[in-house]
Structures are given as structure tokens and as C-alpha cells.
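Shown next as C-alpha cells: one chain only, the form predicted alone.
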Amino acid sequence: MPKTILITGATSGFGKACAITFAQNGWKLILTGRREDRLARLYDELSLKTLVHTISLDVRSRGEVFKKFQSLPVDFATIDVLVNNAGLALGLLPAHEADLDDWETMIDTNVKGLVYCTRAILPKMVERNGGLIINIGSIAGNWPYPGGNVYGATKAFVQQFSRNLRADLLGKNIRVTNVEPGIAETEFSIVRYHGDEEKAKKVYQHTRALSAQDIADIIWWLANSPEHVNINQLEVMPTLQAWGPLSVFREERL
């Protein structure tokens, strides 16, 4: 019997690559996203391969998340894997100059949206005593950088929330993994720079960054690993990326 995966933020980047990968392997798909036109195109493409249910959804809306996740069609009611992928970064200004609207959007999406989706799906997993939750974090949750302020803080939340879920679920057959990608060439930087494609291109100039498919392959492997194996945290960077020296500000003295 085919398994079912629910992917939030499925219309681009990691989410879309995951949807395509799991469809090619016969899984049933529940795909959510805010852009209805993209959801429709994805449905047309993937419903030729497997059963697909799309949900136009803004994960920031608590009421919308619970209403739509609690009224799934019978064929999609048993969710084996939840991929909390919906998330974004906005801006790179230092904290004292950053746009509060950007901060609130990141908190509402990356933190509250992930919490809403998890809370809406988790009780059925507990009742069934089975399931896998994959949260998409970031290396920004581990390693700060200038301008990362609230984005990094939201991804640190994802890491701790994932760990605490594991603690709460001890003794139940439910796994939780936090996947933390480094630099990856998707629409991430276009969103961060509010649609400025020229700025976004420069982020990836002369690099071989991670691709959306690289992360989808990792998620496929996680979903198909043995049920007694839990990968708590998986940090992944492209080979060209590593940690730098600690910054030191040197004040000129007379």
C-alpha cells in the first residue's frame, strides 16, 4: 500500500524537488503552498504518476491549518511523513536597521507555521504509533552571521523544537529529524532580497551550491531508513562551504 507524505511549501525549492522525487516512487502526496497557480501546475504534472491532493494554504494562519488538515480526504488521512518545509529569509540588514515586518513574517512562518502544522498532524501519528517528521532547519540555526539575526533565531528554534519533540515522543514509534542545509541555489535568495534577481544571482556566483534535488535525495533516504533508526540532526553543506575564522573587531588606539 502506498505511503503518504505531506509537504508544506511544495511549490518551489526543496519542497517541489521532494514532491517530484516521492511521486516518481509512487508515494501519495499532500502538497501545500500559497501560490495556487503553481499548485495547479504541480498537480497536473504529478497526478499522472500518483495520487495527489493539493491545499492552498498559508501556514501562518492557525485556523486555516487546522481546518484543512483535519478535513483531508479519506485516501490521504493517514500521513506517514510530514515535511515542514515552508519557510523563508527576508533581508540582510543589521538588527538595528532591519524591517520589523520582515522579522514578524519570518517568525510567523518559520516558527509559528511549523508549530501549527506539527500540532495539527502529530496526534494522529501518536494514535497510530508511527510516523516521521522532517523539519527543514538551516546551518543558520547553528552558526551566526551578520544580517542573519531573526532568520538564524527562527532556525535555532526549529532545532530545539525538533529535539524536544524527540523527548516528548520517547517510547512512541515516531521519528523526528532536523535537516540543516547550507548554501543552496533555489529561490531562497530571490525571496530574501525581495525579488531582486541580480542580487540573488551574486550569492551563487562562481559556486557549486547545494541543489534542491540534493536535499530531496536526503529526505528520500530519511523517509526510507529503518524505523528503529532516528537521525536527530543532519547538517549538510556543499563541499565549497566551511566555517570561517571568528571575527575580531580591532579598534585603533592612539
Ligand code: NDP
The other form holds:
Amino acid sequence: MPKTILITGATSGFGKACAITFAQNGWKLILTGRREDRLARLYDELSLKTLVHTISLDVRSRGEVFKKFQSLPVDFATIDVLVNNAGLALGLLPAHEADLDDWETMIDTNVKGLVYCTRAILPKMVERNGGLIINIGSIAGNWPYPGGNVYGATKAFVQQFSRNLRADLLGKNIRVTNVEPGIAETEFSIVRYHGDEEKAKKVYQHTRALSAQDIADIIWWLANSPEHVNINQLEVMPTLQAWGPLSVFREERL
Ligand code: NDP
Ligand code: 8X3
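Other form of same protein, the form predicted in complex with the ligand, not the form predicted alone:
All chains and molecules follow, beginning with the one already shown.
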């Protein structure tokens, strides 16, 4: 009996790589995102390999999330793995200059959207006593950096929410993992720089970032690990990324 994976934000980056990987292995796919043209293309490509159901969805809409996740076609009604991947960073300005609209969009998507999707799917997992939730956090939830202000804070929320889910679900056969990637080449930086592709390209120049496929491979491994094993959090960076020293402010007069 093929298993079913629901991926939010499947139109690009990690979510899309994950969709292709699971399709190649015969899993049924529920793919969501806002860009309908991309969902349609994914449907055409992947339904040659497996059963695919696409849902045009903005995770910021609580009503839409519940309506669409509670009316899944019967073939897709049992979700084995939920990948809460839809998310974004907007801007890198310091807190006193950052755009409040950007902040709200990140909170609405990365925090509230993820919470809505989880709350909509979780009761079905509890009812049948099985399932795996993979949240896509970030190293930015663990390590502060200038300009990371609200983005990093949303990912710190995702980390603690993931742990608290584990606490609530103790004794049930439901696993929760927070995957925390470092720099990865996707459309992430194009979005962060509000569509400035030149600036975005520079983020990945002269280094070797993680690829979307690297993250899809990790998600595949998690989904196929034994049911009695829960990976609580999995932080992953490219080999060419590491921590720097803490900053110290210096001035002649001091
Ligand atoms: P991409 O920009 O390539 O993909 C983001 C996906 O999220 C798209 O499919 C987009 O779909 C979807 N999305 C964004 N906003 C919404 C929304 N409101 N409703 C529904 N879907 C939405 O970036 P990545 O693949 O890199 O990002 C995926 C996740 O990984 C994010 O949570 C990001 O924060 C995290 N991450 C990324 C890292 C990186 O360096 N790339 C590192 C660590 C974490 P659409 O626009 O069609 O709605
Ligand atoms: C994306 C990684 O370091 O750009 O979450 O915030 S980082």
C-alpha cells in the first residue's frame, strides 16, 4: 500500500525536490503552494509516476487551510508524512529599519501558517495513531545574525513548537522532526531580496551551498527511518559553512 506525503510549498526549492524524490519512490503526493501554473506543471510531470493531488493554497489563510485539508479525496485522506516546508525570509535590514509588513508576512507564513497546517492534519494522525511531521526550521532559529531578527525568531518558534508537539504526543506513534538547514541554493534569496536576482545569485557565488536535493534526501531518510526512532532536530550545513567569532564593538574612546 503506497504511503502519502503532504508537502506545503511544493512549487519550488526543498518542497519541489522532495515531491520529485517521493514520486520516484511511488509515494502518493499532496502538493500545495500558491503558484497554480507551477502546481499544474508538477501534476503533469509527476502523475506519470504516481497519484498526485495538488491544492492551490496560501498557508496564511486559516479558513482555506482547514477547508482544503478537511476535504481531501478519499485516495489521499490518510497522511503518513506532513512536511511543513512553506516559508520565507523577507529582507535583511536591522530591526530599527526593517519593514513591518515583511515582518508580518514572515510571522503569518512561517509561524501561523505552519501552526494551521499542523492543527488541521494532526487530529487525523492521532485518530489512527500514526504519522510523521517534518518541520522545516533553519540554522537561523539557533544562531542569531545581523538582519535575521524576525526570520530567525520565526524559526526558533518552529524549533520549540516541534519539541512541544513531541511532549504532547508522548505515548502516541507520531514522530516530529525539526530540520534546520544552513545556506541552500533555492529561490529563497530571490524572495528575501524582493526579486533582485543579481543580489540573490551573489549569496551562492564562490562557495558550495546545500542543494534542494540534499534536503530532499534527508527528508526521504527521515520518512524511512524506523517508527520507534524519533530524530528531534537535524541541523545541517554545507561543509563550507561554519560559525564565526562573536562580534565585539570597539571604539577609540573606550
Ligand atoms: P523557495 O523560495 O524555493 O520555496 C519556498 C516555498 O514556499 C515555495 O514553494 C512557495 O510557494 C512556498 N510558500 C511561500 N509562502 C507561501 C504561502 N504563503 N502559502 C503557501 N506556500 C508558500 O525556498 P526554500 O525551498 O529554500 O524554502 C523552503 C523552506 O526552507 C522555508 O521554510 C525556508 O525558510 C526554509 N529554509 C531555507 C533555507 C535556504 O537557505 N534556502 C535554509 C533553511 C531553511 P508559492 O510561492 O507558490 O506559494
Ligand atoms: C535560511 C538560512 O542562514 O540564510 O534559513 O537564514 S539563513
